[in-house]
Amino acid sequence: MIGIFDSGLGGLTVLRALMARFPQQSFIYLGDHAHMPYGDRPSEHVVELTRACSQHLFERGCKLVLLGCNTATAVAARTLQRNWLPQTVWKTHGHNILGIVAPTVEAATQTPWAVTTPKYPQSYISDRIAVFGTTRTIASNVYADEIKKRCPKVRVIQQACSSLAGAIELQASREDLTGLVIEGIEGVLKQAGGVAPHRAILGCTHFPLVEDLFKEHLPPSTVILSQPEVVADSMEDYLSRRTQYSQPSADPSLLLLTTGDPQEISIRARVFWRDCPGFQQA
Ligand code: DGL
């Protein structure tokens, strides 16, 4: 059983890509709606909430937890993998936690995560990459640091879109969402002196839910990297090497959990995913 966690509905973008890629795997999804948004919270809160949600998914029978949230990954993944998990009973049972920044950086730089020094030809890549994220993800600098380690000549233009995830989650009007997306894009273009970025990373799993607005307002030459697809590619590679986490079944199950109000969250989720099964209380 694979667990996927996000502060809210954004991680469903990752879940759906994984369900399409692994139709025979069982999944449990957990949205921490009671504490959403994570993007403006102090780091210690994000670490503690991510730990509690990972533990909940382990207790529900998941051996592998994927943090389907850039904020949780940027702020908490390393701490949980290095400091928390090794001290728990879960580690001795072989449980693991993965984040979504590593596969995204690998795709953006065309460099394996294990390679942390620039190698030809990556050191000569001099693209401009725009990264849109929550305040906390951008403040962590994780995308800029990890991309530049591998491709020092890349220009990373980071832009916090602080209210966008919350507005998507609460189903703000199309007009309001458009305004927030345009504000973020203008921020990037201003930093880049009006020059279009070659690529854009929507570094918050909520943002693909308004990818059409990003497409419409980014310069036409900017290519959006699809994080859910990139994460599915990386998971495919991971599961082929770590078969203990892959349990294909002829009758796979899907359980959607929330720390918020299941009825309200189910209604909201169906705006993005028409056939979304109902959420249950975590
Ligand atoms: N979906 C989350 C992410 O990928 C964050 C949303 C929030 O601020 O809670 O960063």
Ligand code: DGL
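Residue numbers count along the first chain shown, from 1. Keep in mind that this is a model prediction, so the values were computed, not measured. Rigid core here is just the name for the largest C-alpha set that superposes within 1.5 Å across the two forms. Compared with the form predicted on its own:
- Annotation: Cα of residue 222 displaced by at least 2 Å between these two forms, core superposition.
- Positional change of residue 191 between these two forms reaches 2 Å or more at the C-alpha, relative to the superposed core.
- Here residue 255 does not count as shifted, since its C-alpha moves by less than 2 Å between these two forms after the core is aligned.
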Contents of the next structure:
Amino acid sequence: MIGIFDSGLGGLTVLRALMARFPQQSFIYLGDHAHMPYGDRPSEHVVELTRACSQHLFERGCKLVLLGCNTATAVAARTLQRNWLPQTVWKTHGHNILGIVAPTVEAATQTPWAVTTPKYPQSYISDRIAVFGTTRTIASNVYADEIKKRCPKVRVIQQACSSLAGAIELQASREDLTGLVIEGIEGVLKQAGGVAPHRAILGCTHFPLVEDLFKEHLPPSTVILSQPEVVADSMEDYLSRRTQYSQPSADPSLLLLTTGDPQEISIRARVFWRDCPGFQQA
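Structure of the form predicted on its own (previous: the form predicted together with D-glutamic acid (DGL)):
Lone chain follows.
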């Protein structure tokens, strides 16, 4: 059983990619809608909320929890992995927590996460990598810092798209969404002196819903890295090496949980998944 945690609904894009890649795997999704958005909360609150939700997923039978949220990953993942989990009974039973930043950085740099010092040829790569994200994710500098560890000559161009995630959830018109995407792209190109980035990270799990708009308005030469597929690729490699977390079933199950109002969240979830099953109370 694999648990997917998000502060809201964007993680459903990651869940759906994983379900498509692992059709015989059982999943539990937990959205902490009672406390969203995490971007406005102090870091210690984000850590504590992420810890509590990860523990809840462990208690529900998940041996592996994926933080399908860039904010939770950027702010809380390292603290939970290094300071909390090793001191718990869960670690002794083989449980683990993963985030979605690591596989995204691996894909952007073509460097394993374990490599934290420059190696050849990555130490000589001078590409431009754009990162589109929420204000909190961009402010954390997690992508810039981790990319620079592995590829110090790469130029990381960060662009906060502060209104885009909210507009997606509110089902804004395509015209309005296009305007917000173009605004973000223009911000990147302005920072880059009009030169196209080689790769672009869509560093918010909402953004895959408008990936077509990014493709339409980014320069044709820019390769887009969309997190759901990148994470699914990484998870496939991870599970192939750690089979204790992969439990294929002839009758796989899916449970969607929320700390908010299940009826309200079930309706809102249809923006991300038209035929989304109903949520239950966590």
